[in-house]
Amino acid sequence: MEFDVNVINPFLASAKRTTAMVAQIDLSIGKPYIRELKFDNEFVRIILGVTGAMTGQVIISMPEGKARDIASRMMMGMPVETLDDMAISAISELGNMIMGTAATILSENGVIIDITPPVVELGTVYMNMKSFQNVCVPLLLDNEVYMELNIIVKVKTDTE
């Protein structure tokens, strides 16, 4: 299993930094692995497209309870019992901030990307992206998976 750290690390650094800044959660990075793009009902996904020097998607997935926790933290501790429009807006913004920071880190290394607006999905889904490999990286809190970063991108070549 081979991962290009120059592609993956900016997304990981951004997720760790952004989550600490906006939700006061200090996540550690787990061991990356290749994962099928299948998510069950209990997971919330923030899906952001990547275009430019890279193409694909980044999917931030987490159990619904963790999504409510993040939304609550982002809204200064306001209780979040359900993922209503305001809570979904908060976690969408987390996705935007993670990807915006990743885009900045990549641009500092000469890799220019654009990102699409986030889409938040709940429920069971299977994505068929056969020409892409999903590198899933667990982000841990107290040695338990808090969220996962699914990096499904390819660096464009000169012939693309």
The other form holds:
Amino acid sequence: MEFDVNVINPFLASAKRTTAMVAQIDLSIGKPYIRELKFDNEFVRIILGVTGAMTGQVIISMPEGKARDIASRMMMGMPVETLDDMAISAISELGNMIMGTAATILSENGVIIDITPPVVELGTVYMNMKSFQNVCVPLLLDNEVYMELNIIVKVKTDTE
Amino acid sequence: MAKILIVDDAAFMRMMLKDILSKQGHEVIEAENGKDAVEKYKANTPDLVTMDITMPEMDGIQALKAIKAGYANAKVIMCSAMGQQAMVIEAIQSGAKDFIVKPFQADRVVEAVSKVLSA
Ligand SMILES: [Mg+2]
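Let me have the form predicted together with the partner chain next, following on from the form predicted on its own.
Complete assembly follows, chain above in first position.
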């Protein structure tokens, strides 16, 4: 398995920092693996496009219960029993903040990216992105997967 | 108390900002993208705008420029997750009064708003 830590690390640092700030949780970083882009309906996906010095997508996938948990934490403990519009908006904005913070960290190393507005998706899906490799990094809380960052990006070379 | 236009594509973020600002006694209007923001600015001429950047239809930098082109004295505070230095500089050069990076603490918003309103 091959991937560039300089590409992956800013997203991990950002996810850890952002979730600590908006939800007061301390996620630990699990072992990265290459993952097929197949998701079943137990996972909620927040999909964000990346353009600029890197191109592709980052897909934040969360078990449905964890998505409701973080939405509740973000809304100061308001109970979230179903993923309604406001809860979906909260996790969309979580995705936006994770990516914005990652973009800021990358820019400190001279890598300028832009991000697209988040799209939240549920249901089973298989994505065909053959020319891209998905590096998936689990983020854990109490030894359980709380979210996974699927980093599906290519770094643009000078010749492109 | 002031009339404040909150611009963000996330209903969640508008709710958070509305909560902070209405507790300060401000009247709040909402817009969900840059295009909507420009229209609501014209219709309501608010005292202050909080402006997100990453939004569909028209982004916050374009909306800032459009508002400033029509209303040179418009007071706009950017409120975005995109904290790159070049982005901050572009916003300030385009006439934004402050730049709050998300996620933020409520105090940061309260301070920025009262400072810009009293200037
Ligand atoms: Mg936004």
